[in-house]
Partner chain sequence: MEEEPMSVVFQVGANGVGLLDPGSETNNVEKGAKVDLPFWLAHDLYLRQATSINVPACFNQKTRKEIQADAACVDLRMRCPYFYELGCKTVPLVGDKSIGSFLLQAFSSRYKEVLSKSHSTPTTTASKFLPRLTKEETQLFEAAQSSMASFKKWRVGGSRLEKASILGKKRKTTLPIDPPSP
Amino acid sequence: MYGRRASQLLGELAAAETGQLTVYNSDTFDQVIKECNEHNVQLQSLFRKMEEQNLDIQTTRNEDYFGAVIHHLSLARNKRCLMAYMYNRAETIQSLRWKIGKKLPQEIQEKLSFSEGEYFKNHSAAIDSYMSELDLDLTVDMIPPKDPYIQIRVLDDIGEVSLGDLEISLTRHSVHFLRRTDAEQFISQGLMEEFLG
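Stick to the form predicted on its own and return the structure of that chain only.
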């Protein structure tokens, strides 16, 4: 049945949690592309047949015309499904840059196709270039903070770090009061956590 494979791709998107990636389904994607090519071949064949019979494609309503309509609509539907699949994955990949940072964990990288991996790298490079031109880190404080300073607990030995005009030793289990912008990079890497106690 036409369009079944393409709808499987969209079913995968619907079944996944919001903001989560499933493994890129290259087999089904390639099968849908192959089906699109077959529809295109059939469509062109029907058009040639109608032209050979000197029938006006715009006004003739015979079995070849209706067959061509079915192939055209199936082709258009498959293309829409492929575009929706790729668009939703691209949106999720873009959001990962803001949530996780420049380096994706291995378990997420394994879910990407090669071109999606390149897309993430290029998107990340564009954000970095824009931030360097502005001299502003846009990845800090996605939600505006109430206080620019937070109390943090160091989860792993980081060592001596220069934070602005301050030299500080960040040893495991130590608690510090730092500017949120200085702490965010370590928090996102899992090296420290906000201390609420």
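Positions refer to the first chain, counted from 1. Between two forms, the rigid core is defined as the largest C-alpha subset superposing within 1.5 Å. The shown structure was predicted, so the numbers you read here are calculated from the model rather than taken from an experiment. First, how it differs from the form predicted in complex with the partner chain.
Once the cores line up, the CA of residue 10 ends up less than 2 angstroms apart between the two forms. Residue displacement note: residue 158 has its CA displaced by at least 2 Å between the two forms (rigid core superposed).
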Contents of the next structure:
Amino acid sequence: MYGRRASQLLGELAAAETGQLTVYNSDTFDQVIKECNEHNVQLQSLFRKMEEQNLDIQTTRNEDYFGAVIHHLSLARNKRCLMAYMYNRAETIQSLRWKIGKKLPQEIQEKLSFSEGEYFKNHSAAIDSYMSELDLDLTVDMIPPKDPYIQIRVLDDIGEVSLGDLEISLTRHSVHFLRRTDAEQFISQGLMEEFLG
Amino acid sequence: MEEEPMSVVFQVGANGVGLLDPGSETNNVEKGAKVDLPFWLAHDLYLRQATSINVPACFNQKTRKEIQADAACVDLRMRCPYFYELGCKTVPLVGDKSIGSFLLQAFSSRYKEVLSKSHSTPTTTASKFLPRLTKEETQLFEAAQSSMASFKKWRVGGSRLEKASILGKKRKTTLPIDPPSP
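Okay, that one was the form predicted on its own. Can I see the form predicted in complex with the partner chain too?
So here's everything in the complex, that chain up top.
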């Protein structure tokens, strides 16, 4: 059936939880594009047929016309589905910059296509240049803080880190009292957790 | 939802689209052929007066009787996962005005059940009746549960900083440091 494959692509998107990425499905994507090309070929041949019979494409309503309409609608439908697929993934990719920062972990990197990877890099660079212009890190304090300092517990060996004016050694399971803005990025990367003793 | 099959009758013939009609021997669809088309195609062809649309099976008399008898027990997802949305979009196409009130009646009698179950059912037994809900009802069900969960979290108070959910799926497997003593 026309358009079935494109909707499978979207079904994949819908089946994943919101905010989660699935692996970029280049196989199905290419198949849909191929389908589009076939529709186009059929469309052109129907138009040619009508022209050969010296019929005006604008006004004739014969069987060839309706065949062409169906191909045209299927083409538009496929295009729409592909755009929706790209758009929804792009939205998720944008949100990654805010949630986990500049560096994407390997398992997420693998799910992106090449151009999506480039998109992320460029988007990230745009945000960075804006933030450096403002001289303000916009990605921290996403939730209004009650206290500028928090207690955290380190979940993974991070090593020596310089935070502001102090050098600090973040070893696993150690508990520290840090500035919230410093801790926030580590928490969202899953390297620390808030310690509620 | 746009993929839902609709039974339509072609008012015109169409060449080069034999794929749509599995019973057709040529590559064409004849005038008067009865074919199942996805909703998006059926809808656009209807607007061009190329097809007429039959009322989908999920709004037939049998379903209506079942809804009247005990709305909450009817498996609507099996009939159509987008029961309400399809219904709303079908009404202007088929000219059957009774669908509207039927949808309203079905929804209002099932809504109470969905809402009360979403708060009272433990996750283990929810699997019994969740498959009966349409997609729209499932969304309602989950919204009710998540709002309750957030309310509880807010009341207890707790860490508001969390790990990004996209990272949370895979846990790093670490070897146990202390082997269990025999």
